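The chain that follows stands alone, in the form predicted alone, written as structure tokens.
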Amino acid sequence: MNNNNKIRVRFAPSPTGHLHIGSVRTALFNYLFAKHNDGKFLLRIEDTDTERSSENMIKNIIESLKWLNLSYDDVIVYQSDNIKKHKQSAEKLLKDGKAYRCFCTKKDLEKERKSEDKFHKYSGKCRNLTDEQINKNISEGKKFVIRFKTPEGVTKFKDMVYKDISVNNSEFDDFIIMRSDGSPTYNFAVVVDDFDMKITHVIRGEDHLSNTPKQILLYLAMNKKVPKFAHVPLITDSQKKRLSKRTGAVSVDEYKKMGFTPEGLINGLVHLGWGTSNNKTIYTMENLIEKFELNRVSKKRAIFDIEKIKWINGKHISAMSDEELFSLVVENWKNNSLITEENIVSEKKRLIKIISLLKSRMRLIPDFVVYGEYFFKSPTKYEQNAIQKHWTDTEIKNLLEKMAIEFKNIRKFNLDNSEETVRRIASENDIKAGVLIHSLRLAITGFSVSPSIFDILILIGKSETIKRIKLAIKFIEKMNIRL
């Protein structure tokens, strides 16, 4: 296309289940390609499977795209609204002699299959029925499907990812385009719908690659312009098998519950099959729109690495402002009974300071609960390896006792005074300050790693600090008795 403004792509999910991660990656590639080229990203709901489609799933798809900030242009197209056009297009193919009615029953087809020694294709038994035979069958109420007359020859096309594809038409039988109940098959419906929506580029998973030659034949038979095709690699697990629920093929809702941010999840998914020459990892949506090109999509199947995506998500959490994170984090704290609705209002400044202190270390939003609980509660347990490393020295208990006394005597308990006190005790007892700081950190947080311990002390307050040191001393005493 010389005029990029004419580019139109579509995301076309079936509302038979929640939007899962593979579908989201497809939607993302369509969205980025459209926006990079100042084109249109359209949404079509393929809801012709009336038994399995549901309004709840349609709502879920729309809400998931909204949460991911993948906003579609124009109104949503529902495939079920186009049934009349599907029928009209099939009738036109019948009239032009490019399709035919097939009255073969399931029993007839089964008999054919059993008689074939090689890979079975429909024999074309009904291909040359006379008008008289057709009218007689119809008058007798015989059900029929409409089959496409697959022409002889070879279908060639240039895929934007897989490059030159060539398929001999003899590999196909006369495939069905309309079922006996009057509903269109997938390959026929998408051709009619894509043309009707003026789709210029079809970007979808490589599992659809085998459908493309059939669809091209239908475009040509209907004298329609064939869109460009791009098939992106499937996502696999570490064993190079298709994703299962266990290995990551879960819904957007599940990733949201896990604590991913939309920006982090999008950034993680874009690397599944796409990348830039500089191997940059962290992108904003604006960066991706600017950089995205289909020639950077690999033919190699993408391996899903949940830990890498969590790491990427953490980088996005770090980049978010404290105010942006506030509502997400406090909701988690409240749901885990660490704070109340009243605390959110009365202690907002303190809560924002806690978020600011923690965010560079968090990968998922619930991490603010796991690694931030000590801002609201005394630790109920201590990291086992840290106990062995920092609390087995016989002098540590005495030093912690001195610290509790010194802290109690500080008139102004602030950042400078608390740090000066710890470093002075370490110096007076001829030990490295780090030894005492690590022991104090374990007492206050229960962990061996945390943000600056002195920032934490000020945020939990003087009395709480002393209380936790005393609890740690009791724990050490019991531990020494057991030893």
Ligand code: GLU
Second form
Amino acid sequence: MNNNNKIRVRFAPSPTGHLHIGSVRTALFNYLFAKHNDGKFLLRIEDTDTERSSENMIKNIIESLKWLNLSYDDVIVYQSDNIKKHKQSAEKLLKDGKAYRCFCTKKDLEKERKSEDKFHKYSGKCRNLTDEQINKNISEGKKFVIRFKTPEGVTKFKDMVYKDISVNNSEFDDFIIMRSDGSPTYNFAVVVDDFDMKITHVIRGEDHLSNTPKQILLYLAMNKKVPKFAHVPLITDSQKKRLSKRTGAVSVDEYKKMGFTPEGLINGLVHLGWGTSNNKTIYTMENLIEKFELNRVSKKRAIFDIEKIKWINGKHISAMSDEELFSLVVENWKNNSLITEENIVSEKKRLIKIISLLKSRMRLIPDFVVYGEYFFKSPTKYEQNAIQKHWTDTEIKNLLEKMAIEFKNIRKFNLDNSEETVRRIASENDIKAGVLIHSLRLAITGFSVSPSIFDILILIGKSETIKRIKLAIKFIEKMNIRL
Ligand code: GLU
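Now show me the form predicted together with the named molecule, since the one above was the form predicted alone.
Everything in the complex follows now, all chains and molecules, and the chain you saw is the first one.
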């Protein structure tokens, strides 16, 4: 492909709120499509709505994209810098007789709209004003908007996802392209900017599908090449309602705070509307770039399933190296007062081992706190079901006592001899080793499941092991009194 027909796509958020995960999915599809085709992924900030846009939100969008590794090419385009171009293009349409000044006031328009008709279309009253009337109105300082002269006919296009779309232009009125304050409307600005940025494919949310015929009419009126369009399906919650704050987290920040990794979140979001024929779920960004095709985007509404995305995130966590996880995890441990800044340096080797033991079971980074706390302090509570299952046998207290005594006698407490001791006590008492292991695990971790208990014993050390067994014995004694 030579440079002239290189694929160029853009992500065009309006900075009126924190980056929404639905928008991230749109950005992601644009990014993957561009990278798969060796094209460019551009960022345009649609900041012409000065009242609702803010610097902070722009910063948030840029930082979120950076965190997600969705890096854009070239410099960011700010729509507000293009106002001059929007004006010039509107002037040209006026000159060509394809747009006109409309001096109707709010009152005039209200009069036109006889009833509460939501679908009311502007009558086109100002379409045929004479030059004289126009000049008179202007000289009298009357305010005007610029409206597009919607032509008759049918607008057809082939959406890359929604396929053949055909709309009768009579569905639209002469819509406004420039407001009376000189600012462009969305449909107009987007066309001028997309053309200016040489965008070849417009990939965006399905909610814009109804805008596309208007935009195509504008391209045609300006004698510009119409780009290809691909609208991606809406994301809904399990009740088929549009994803909103009411039903859960919607901004990238919230997902970051929850402890998603960028790769996990990306992998979770890519399945909202896209998938390969083999139903594979776990992808790295590299895999995605290689596999992504727009023709595998479905027009079916995509249901957001947070549990599935957490599960996917867990797969990414377990695929990360211990070193990669280190800074993320220790930060969480530190913030929860499990370790200090000093521990991070002096105990790095031990901390890495803990991460390595835990990572295959974690779905979110803070899980390392919830399920890893026992590496740093004795459990303060024990799983209720596990107590019933593993600590109610009358012999268990004695067996735990035996373990504590035998462990104490081991000079060099290590993996082999701690395990050998537990197995020996089990066989001497004619019970399965599993029974002892389960009750020991509960004593040490407070949980019924954990990584290998012997690995844990070595990481917390002999005296801490013995201390926790004694605490468990005390707990069992108290429990037995109560019973
Ligand atoms: N600023 C618009 C939005 O955030 C962009 C739509 C488009 O991609 O054309 O919805």
